[in-house]
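The chain below stands alone, shown as structure tokens; this is the form predicted on its own.
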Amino acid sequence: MIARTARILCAMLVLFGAPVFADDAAIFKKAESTYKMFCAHCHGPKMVNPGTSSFDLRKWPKDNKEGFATSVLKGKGDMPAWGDILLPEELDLLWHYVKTRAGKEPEPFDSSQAVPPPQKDTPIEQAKAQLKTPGTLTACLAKNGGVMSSRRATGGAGMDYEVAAALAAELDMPLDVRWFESEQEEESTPIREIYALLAYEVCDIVPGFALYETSLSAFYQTRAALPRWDTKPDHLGMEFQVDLEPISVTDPYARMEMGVVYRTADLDRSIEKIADMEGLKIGVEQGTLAGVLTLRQGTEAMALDAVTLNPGPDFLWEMEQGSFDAALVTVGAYDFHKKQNFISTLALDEYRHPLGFNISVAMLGRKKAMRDVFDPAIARMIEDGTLQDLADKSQYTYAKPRQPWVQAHLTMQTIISMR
């Protein structure tokens, strides 16, 4: 992988104008044999091309190396991608016949070889160097990630999406997103689904991981299953798995939260644990922490009474069609049913459950170029407000992280204390 980098920052050093080759007789020649190798069968000999089934490329602008470059090594419509079959002086010597016209034309004067290409060693530049795609950052979001991350026509909404977006920007570049689905399965948790999908570098990075020790320590010297992706190729099944790879996480930019919603704001009451919730019918969720809290630290009678339901969506509905009055639930449960929901008559308390995780961006470990550029990012944007904005765009209601930064592994004494 190493080499891989290597060869991505070699293309974008040619991308901004560094020059390869000083003999134009010597450059042509291997331009020449390098079309013929790569280029002709579609575009046609010393590039004689009708356009009418492939591009004619006696018509590419002369000044516009950096969109051949793109078009090369990220295919544009029929034209498949090369990235990871050229080499660097491959590409240039495909530039240099393609802006000749296959030697026809003298070289066009290039601008861009007077002006010094970037600095590597700025740590921005050296956060662009370690990108799947020059010039772009790839992120991984759960197309149903409810109010942290949703798929729309154009782009998406949420919370996690709204922060990918931000460190974008952060690194001066365009942000693509890889929607995929999380494969609830035995063998499959969402934690190892990112780490699989960094593993096998289908993004950068992957926003609202939560920082819990055993999820930053437990699965990278394992195998684990891609989930699906919007372009996952079909060769790729749930049985492919891939070798997991130790991960890099930035400091969290938010947390995950519990609390307690009411079926109507007329049930509110003062509370402090979650015992005092007794005396209200409990709904509880079966199998998550919010419904093991609820029976561990409520009142024998609140257990008795309780209504357990299967986790999910509808959770919440239930307690909308009022087959119970209040419930320790995620935040985030609350703020995507409300956006789902506008005339919703549930309320949330202001009472937050001690127990909470912090969430950050996860990445591979051998990218922590980008963390070191991210994490000042995400100080400044917490310490101005704008996660806040963020989170107000999203309708996510938004919490600071705290320290510890990571959560310990949870026992049934932290389970039965923490309250």
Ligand code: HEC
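Form predicted on its own already given; the form predicted together with the ligand follows:
All you get below is the one chain by itself.
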């Protein structure tokens, strides 16, 4: 009967979220089973234990509920913390069990708020608790990421670096960077490498993460190789594979766009679509999205006359040399070229192709408490121009993110029609 009552009460407790107890026996029964569920296997049946490998709870002072709550919720020495598992009622029940000396010395049930219910940590505290190295935000950044990220003797530079530093400042912490370099192995793609870096907890965050459908979903059930990074232990060979885990991303902080670059002397028109470049000698970066768009959305005549070259920094240099007159490239690639070559004859038109990718910060799914701090910070930095300033400092042509945040899967249909 008592058990039945306890069970009904327990159900009510769940329903109303507040303890409502009919009688002392029922309360004690519930306290006892809570104790058995969480504590008995270390503190002994009825709190009797040899006292050698854990604490003798029979000795806990009856007037120190607060100290009890603190030790239980936050952990103490060899005892793990229980704050993230226990419900507030359960803490009161455990206290009841301890205070009544396992029922031997009856006392009224004390659900008074003498002890404040366990406060939820603030988002910042929760985020801090998830960091790989306490007290530091660790970011993975590409070593040769052009205007987005590049390594310096101390620290680094580039838009993604600046954003990581700004986010570290939100947590009131220094930034530590793991500089990685893609292995460019056949099976590894940059996205898989980012998943691997996060899953292996090389760092807490990876900025510069492009949002498209497959980048968010496709990989976590598989394994992937790690890229190289500055402090990678020698024993982790290339064949070493990591189990991937689901990731989570912040709201985007910038947008990667494509624009038309032309030789200053040559642009005699305003461009509203790719086909408007007809008549100019066009360069095509082979195998890139910009290259495919140029060929698919340009006119037949343009395609016939186009110069096709390997992608990479040399592409715009060829243009500088006069191999062709205009090309669709990512804006960041143009920024990097300008930065490397102060004296340049190339210019970027105002036209932007409608297809672009929003850029956000990636982290492990189970560490997403960081998002609760980073999302509002990113919104604020877009709003008050901080991100524009950071971009200027990095010589990066900034574009704000645009809806939809995540680019849907690209089909040939989208590639042809999205002009």
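Numbering follows the first chain given and starts at 1. Since the model is a prediction, treat every value here as computed from it, not as a measurement. What we label the rigid core is the largest C-alpha set whose atoms superpose within 1.5 Å from one form to the other.
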Could you check, with the core superposed, whether the Cα atom of residue 312 shifts 2 Å or more between the two forms? no
